[in-house]
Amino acid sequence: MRKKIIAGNWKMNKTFSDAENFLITLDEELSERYLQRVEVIVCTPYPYLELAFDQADSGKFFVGAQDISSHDFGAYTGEVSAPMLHSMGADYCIIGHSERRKYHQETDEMINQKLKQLLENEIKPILCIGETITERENGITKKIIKNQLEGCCKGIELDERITIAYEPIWAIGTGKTATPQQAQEIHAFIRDWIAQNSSTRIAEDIAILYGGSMKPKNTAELLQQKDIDGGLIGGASLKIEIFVEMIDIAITSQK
């Protein structure tokens, strides 16, 4: 059975002292019972990665970055590469987030290059895909998801190292949330696509997360869905008490 995953994406938030207090408290709150039932990931801004690595030494949670360059090394001012993250011991990295697509014009081709970089450097990717409200209203959600999967995963052998996060763009930071049934439908579609492009076994091994205004009040119902394996959590991951509450819910919502 796939382990539940609760991943926090801080985005561009927190001061150094805020980050330190959060991570210390998280380490204190987590125990062996969490490790056996749920995998906790904290994706911090780049300046706080070393701080997160220090706190993660206890082995109670994993550390992820929020993006990488599509290049390994070179004259790319301000960029951070997969080999750099690997040398620091990064466990995970988010790629393809809708905010990167929107504000930085990232294409599926660019995300494909980043996915290859992460796999080559033994960092587990969290690949984000999702549709806009216009695309959903036009009834082309599955077409968009299929195109993104094909473009981002082109030339890549799918396996359990890859985590996919379905994030309906219309539900990110808006307070709107896909119903558990809407989310499950797309998660099942994604798992079926994986099976068709690899094998049923691999499709069953790959974790698919929901991302889109996930909060304590809807966590249990979302996680009770057959193909929803956890959450990529934005705003609700910024307050330690809320984040830990969602981890607790994930433990009690095992299928």
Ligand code: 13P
The other form holds:
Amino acid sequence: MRKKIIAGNWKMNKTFSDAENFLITLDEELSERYLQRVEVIVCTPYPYLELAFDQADSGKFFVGAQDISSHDFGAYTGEVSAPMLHSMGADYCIIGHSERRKYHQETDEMINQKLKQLLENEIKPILCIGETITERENGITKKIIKNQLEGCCKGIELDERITIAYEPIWAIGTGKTATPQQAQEIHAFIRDWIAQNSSTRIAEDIAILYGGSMKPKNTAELLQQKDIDGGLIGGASLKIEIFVEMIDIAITSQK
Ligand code: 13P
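Now show the form predicted together with ligand 13P, given that the preceding structure was the form predicted alone.
Starting with the chain above, the whole complex follows.
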């Protein structure tokens, strides 16, 4: 059975001391009972990764970055690469987030390179995909999702190290969550695509997270859906009490 995953994406938020307080409290709040039932991941901005690795030393949660370069080393000012993250001990890294696609013109081709970099460097990728509101209204959500999966995963042998995050763009930071049924429909579609492009076993092993205005009040219902294995949480992951509340809900919400 797939373990539930609650992953926080801090995006570009928190000062150093805010980050430190959050991580210390998270470590105090998490106990052994969480570990067996839910995997907790915190994706911090680069400058706080070292701090997060230190706090995560107790093994109660995992640490991820929010993006990487599609190159390994070289003259790419301002970029951080997969071998660098690996040498620091990163467990996970988000790639293909819609904010990267929008503000940094990232294409599926670039994301494909990043996915390869992460797998080569033993960092688990959290690959984000999702449609815009116009695409949904035009009835082409599945076509968009399929294109993104094909483009991002081209030439890659899929396996359980990869986590997929379905993040409908219209639901990110808007307070408009996809209904559990809307989300489940796309999650099932993604799992089917994985089965067709690898095997049923791999499709059953790969975790598919939902992201987009996930909050304590909608967490249980989303997580009860057959193909929703957890959440990639933005705004609601910034306050420790709320984040821990969502972890608690993930533990108790049985399918
Ligand atoms: P919100 O939870 O703030 O909508 O953000 C979701 C997200 O983009 C996570 O990567």
